[in-house]
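A single chain, nothing else alongside it, follows as structure tokens in the form predicted alone.
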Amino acid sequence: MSVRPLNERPLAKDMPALGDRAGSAWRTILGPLERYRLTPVIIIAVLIALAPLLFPSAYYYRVAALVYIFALAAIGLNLLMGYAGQVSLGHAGFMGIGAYAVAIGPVHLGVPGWLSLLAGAAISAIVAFVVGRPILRLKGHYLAVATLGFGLLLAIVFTNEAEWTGGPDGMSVPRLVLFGWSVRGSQTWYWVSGVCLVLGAALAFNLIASPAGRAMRAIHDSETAASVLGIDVARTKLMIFVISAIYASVAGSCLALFNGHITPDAADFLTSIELVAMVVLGGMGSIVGSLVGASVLVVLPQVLTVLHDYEHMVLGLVIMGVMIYLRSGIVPSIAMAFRGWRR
């Protein structure tokens, strides 16, 4: 007699009482959820749909929209760092490309905002492809410094090209217009950014469950072993670098369109560090952790404003406490504790 492991789900053939038709329906329902891991995406979508019930004012819509936008960029960075094991300290540069694309396109070139967003994503992909080929040959802190230099270079370009970017003061960003409808207001952008986040999370989970995702995790564990197994290490690292750049670019475009104004600060070093902190705090190798990390670093400063001069000190202490007691990040540490409690 065969014994099925306790954690194995029942198959349709183990439930003859349901009949062939019911068994087929069981496989139809569970198949996509099991294969593409859509359950966390559904949970995120439900939370986004229900969260406004707890918002007492429009200000909360704005904060939540910022959480979703930065979470989208953090998901892309998490794919690069948490799954492929490649460090980037200049990822805000791609956010800057996307942000200035939706500003320069309509103002200087007469290109519609939605087309400028797509153009910014395409430009970011091309830049990531060109830059990634040489710098992804580096490893460890050498790669970190190279990406840092890339981010600083883009920030300098955005600051100095005042004729196109407005210089240090930045430039205004025309409102996004879709089918004659002007997308404006915190509540509207709450839903737009929420939809973008859900789509980005779904694509990320699909990528992780694909052969390319398994190749990424193999590279994260050991590039030498992955190469021995027949994985094209250079091609896989370049692919995920380009994908993460597209995530950051779309997030940057949404941020600029949402605020209606953009400055070089969107692409500076501190923004890149914030993105890395979101990934590390939430949990490397956790898509849900990217959302949690973004929530902590966007919401917590708003809560700590009541402390006035001690705001940054308390924020630093909270981050230090999380990294000391939840070393794997918030979501992975809680998940491991929950699995231990169940045992």
The other form holds:
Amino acid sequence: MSVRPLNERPLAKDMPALGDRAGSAWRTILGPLERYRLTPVIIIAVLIALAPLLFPSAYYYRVAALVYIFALAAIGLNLLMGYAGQVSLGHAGFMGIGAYAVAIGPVHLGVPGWLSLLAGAAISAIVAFVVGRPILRLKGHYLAVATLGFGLLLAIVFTNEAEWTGGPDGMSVPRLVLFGWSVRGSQTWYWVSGVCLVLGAALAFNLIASPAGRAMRAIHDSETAASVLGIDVARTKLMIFVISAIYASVAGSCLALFNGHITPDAADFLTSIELVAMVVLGGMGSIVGSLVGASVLVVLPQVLTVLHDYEHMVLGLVIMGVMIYLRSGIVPSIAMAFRGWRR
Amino acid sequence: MTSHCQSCFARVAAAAFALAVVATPSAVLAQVKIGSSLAVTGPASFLGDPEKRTLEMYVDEINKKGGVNGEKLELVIYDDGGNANKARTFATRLVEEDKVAVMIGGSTTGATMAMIPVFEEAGIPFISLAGGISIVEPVKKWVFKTPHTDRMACEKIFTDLKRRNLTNIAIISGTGAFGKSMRDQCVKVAPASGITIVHEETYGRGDSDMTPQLTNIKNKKGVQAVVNTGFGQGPAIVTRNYRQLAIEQPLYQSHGVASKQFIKLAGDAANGVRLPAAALLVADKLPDGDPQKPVVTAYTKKYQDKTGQPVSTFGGHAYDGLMIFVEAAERAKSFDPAKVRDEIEKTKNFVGTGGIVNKSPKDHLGLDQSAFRMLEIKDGDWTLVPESDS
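Got the form predicted alone; could you also share the form predicted together with the partner chain?
Next comes the full complex, and the chain you just saw is listed first.
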């Protein structure tokens, strides 16, 4: 379910009131990124830029950076789940590939961190491509189970290939060095992950409004109807699976570089479920929803520590409550309520 | 339509950040804070739960007696569920928000390794309760640990094997964190101990039958003894299958199964099994002259009276960590992190539940092989194997 009709393209006269020349230059530079589609991205960027004003210590930067990193992975998964209508219960596996790429690359192969990040994304894309072809022929529960198995398989590999991955205790990840500048500390990573998130969100919004994005949403509604319209269903599904794997991989790389140490639990089943929960809680088919979902699931456990033994119970209750009262997820439900109220 | 959505996006995002702001508990001053991040829930809760109870119990007791250096201690415990990423976040929180004087915690090696950089950078002493040897090797300035290592357990087993003139062994190991790590350590120290590993088998975490692996071992010529590194149910199944196949060579289990639960699970098959274990588990079996006897019996009594649960070595590690810190702070006559760190490093002849601790700038663990006792299971109970029957 999308928040608003994203396929409505504004007419030229609705373009920014910057004067005709500026407007056309704007359009030429940003191509399909029309102004209305960029608005939420700009809001996210402004919030990311302003949020540190409220942060009294590095701990806040760290929590926020984690929100952005998980939001990035959730946005990728949301493209697959919310827009293309395919489920994946093994997405943490791709996070794991990205995470271990930036650990194994520099440590065992002498590849610099940034190149390892790109290599991890490429490996994730290839793995998603190869695995996706057979797996995406499945539907519904069968697809869920297949992706689940795939995720478990990757987690087992990370745990057992101890010579490469350090086994269950994990391995340390060398700091990312960019142009002689060592990227370290919560504050630095806040900005790095913030930029990644903004870029990821912008690309996602762009993708959704592109012909491929419309094809995706058509598949979500009805595969048969989509194929009648001439959409290559298998190819579109595979493409979106690969894209969402790249999102997860980059997020995993960021997480590993940020923490400086990686253990297989970054790739385990619980993390996959957490990602799915972020997407569903925030709202399927809402990019901003993924950010909200990630915020809730990363920040809430930190808030609830004051409850000590009841922490997990309350967390579960909050999630249940949200799903009962805001059925389409936080962002779409609130958006709908607003629309109804305005009318 | 667009304008509605702008406002709702903004509101939702603002709400998310407002939530983040609420996340600070207001800092209570004038007390010395001890920070801890433990796996209280989740798959490693068998570690974190007794550790948490022990810390709470003894911090209470110390405060009732007037605290340390005239100041009360306050315990700040977070539950990381054994997840390294969460542990790292809590470590940052303990340093930045709670401003702790010391960190006693980290139930798992993975969580500890993820937290180390935080305390190294902040310059706060960190006493880990996790088993991995990588925590203190290489030595890190601010990082210490209390639990014995897998390597020491291997050496203890190998010493006993040598005494019995059994030098060719087979290893069957679980692929979980514990089994894997201990197997690696055993393989590493085997040559130095004069032990040859002639065959190896592994089993997975959820496996319910190890007969095939054990049959391979049985058919292998020249195996004089079998060592099983593993944790949880696996070793109990190995022990049962071992007897079912009527393998006659001695079977050694690891310190990971040194609990009454293991004897219960393995039943009669457990008889004759030898394993290294901390003195804490055999408190009542220790001879009266044993220097550890008063400490381990006192801890056992207190823990069991208070919680109604059988004592475990993991809680003991937390006791050792807390007491090493308290004694160091008393010697330093302050809670200044640098001074406390120096005093922790100078810990000598500290009698803890895990052994007698002698730390040095080169050894941030400070235990030797004497931390382990070799036990044999007889008639469903532990018996001490005399150390000097060579």
